[in-house]
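Presented as structure tokens, the chain that follows is alone, the form predicted alone.
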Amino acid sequence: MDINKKVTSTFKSLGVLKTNEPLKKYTSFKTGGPSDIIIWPKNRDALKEIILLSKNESLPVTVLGGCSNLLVGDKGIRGVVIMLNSMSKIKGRITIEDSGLIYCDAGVRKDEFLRFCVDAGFSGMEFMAGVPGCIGGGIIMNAGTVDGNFADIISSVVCMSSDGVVSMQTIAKEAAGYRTMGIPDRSIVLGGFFRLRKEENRKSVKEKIESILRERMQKHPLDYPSAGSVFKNPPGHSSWKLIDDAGLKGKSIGGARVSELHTNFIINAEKAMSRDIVQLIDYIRETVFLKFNISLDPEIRIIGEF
């Protein structure tokens, strides 16, 4: 996409910016071609500028966290990505409110924040031990695991609209889905506010947080880049099983391969590029479908040209 050079100055005003930066240096399947404009904003006001300026210019936006659920096409993005992430400047911001709540900007990753909440003595997010990405993306698709999802723990989320207008919404968990938040379609969340227990035994939130790490270790490929689990649990059933049943355990396509260790995970175990992942995707639901009749949904988040 041809994006002129006044608005190209006009955003590096606003934050770091890239042009044609590969998004394989980002995504945690290491696969992704290069977007027009990649930039992280320098704060706030820099952001609704960007979305602004995108939007006179008429210019797609696509706002990426973490890039840890996320399968990007071999030909990139175009437009503008936006970055809020940790080289992000909207980012770190972790504080204990007057209410006692724990305020995090979406930029921050699921570790610090589990650091910081142990540290300062607070328990219910051990849920997240050994989950990449960053507070944003765990929020927008409520994250989590047999241990506890965002649903579980979290009060209310600031968002920016595609306007640039920022507002807060409240979440009420009877509300949230499976990997789902509820929050309007195109809101960029900016950042969240959790309700967590006091927990005088500190030792014992370390231990579990160790306990879920031991196991994540054992049970998930993570000596390969992967986007952790592919497909959402169909109601009544685990994706793992039902791809494992169908005799695809080891299944490859190109550089792609179905992990031994956990059949919901799909590695890339030798250079694959993003055709390959999305064709075993497509492969993988094929024939789930023709021997259970049974649909798989992706998890991830699949964008950009193929």
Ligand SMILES: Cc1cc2nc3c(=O)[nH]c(=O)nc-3n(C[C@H](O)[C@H](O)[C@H](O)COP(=O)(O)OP(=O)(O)OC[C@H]3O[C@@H](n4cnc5c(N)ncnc54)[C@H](O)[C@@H]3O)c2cc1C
The other form holds:
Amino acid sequence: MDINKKVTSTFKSLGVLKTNEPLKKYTSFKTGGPSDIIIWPKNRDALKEIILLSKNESLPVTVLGGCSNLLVGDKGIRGVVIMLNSMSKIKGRITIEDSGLIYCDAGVRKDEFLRFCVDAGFSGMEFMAGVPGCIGGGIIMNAGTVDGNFADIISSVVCMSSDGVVSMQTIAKEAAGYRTMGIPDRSIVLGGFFRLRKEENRKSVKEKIESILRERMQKHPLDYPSAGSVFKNPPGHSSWKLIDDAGLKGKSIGGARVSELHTNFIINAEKAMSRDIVQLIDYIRETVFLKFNISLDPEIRIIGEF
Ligand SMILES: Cc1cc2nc3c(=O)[nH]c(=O)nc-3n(C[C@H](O)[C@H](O)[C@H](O)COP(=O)(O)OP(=O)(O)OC[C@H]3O[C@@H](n4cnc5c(N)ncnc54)[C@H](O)[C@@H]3O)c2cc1C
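Switch from the form predicted alone, shown above, to the form predicted in complex with the ligand and output its structure.
What follows is the entire complex, opening with the chain shown before.
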């Protein structure tokens, strides 16, 4: 998409900007083509200006965090990609509020948040140990594990609308679902307030985190690029088991392979392209459906042009 020089130079004044930047540099799959413009806003006002300018110029906007739950097409993403992650110039802020809630900016990495909470003597957030990416991505996806999820601990979120209006939204646990927080589409999460328990015994919190990390290292193929679990678990079933029972362990297309260690992970085994991964996803869905009459829905977000 051609973006005129004047618009690009206005964007440049609002943050760190790159053009035609390959997104595989940022995605956990290590795949994905270029974005026309990628920008790390320098502050909240700049973010608002980027949103409004993009709207004026009819440029599509995509907001990304740690890029750990994404499959980006090989032809990349048109328009403007706004990065809200730790490389952002918006310095990640974590504070303990007078109310006892903990506020955390969207761009803070989950492991940084975890460390802060352990040091400050809180518990309840241990489930996010080993889950990559940022707090904003975790909130919007309602990321979690069998030990808990974001909806268990979030109290409210600060969002920016597609008109640049900032508002606070209370989160009702019932409105959240499996990998969704129920936040309106196109809202940009700027941060969240978390309700955690005060915990004097920091050692036990640390031990729980270490034990979760050890277990994940054994169960997940962390030596290869991936985006975590590819499919949601259908009600009453485990996706990994359906894929395993369908005989797909180790199945490869191009450089993409169904992990032998955890069959709900697709790994970038050897210079995979996104199209290899998407073809493997389609193949798995088709095979599982034909064998068991069960539909697998992707948990990862598939975006951009293929
Ligand atoms: C090895 C591995 C293990 C994983 N294990 C787990 C797990 O146990 N549980 C789990 O739930 N997930 C897991 N994941 C997936 C992923 O890490 C989580 O979903 C994570 O919370 C995504 O956060 P992110 O910042 O990387 O989001 P991204 O991948 O950058 O974005 C995900 C989606 O959120 C949107 N988004 C991101 N930030 C914002 C924002 N600030 N405002 C609005 N929209 C935004 C994006 O547009 C996109 O649609 C795993 C991934 C890997 C690679």
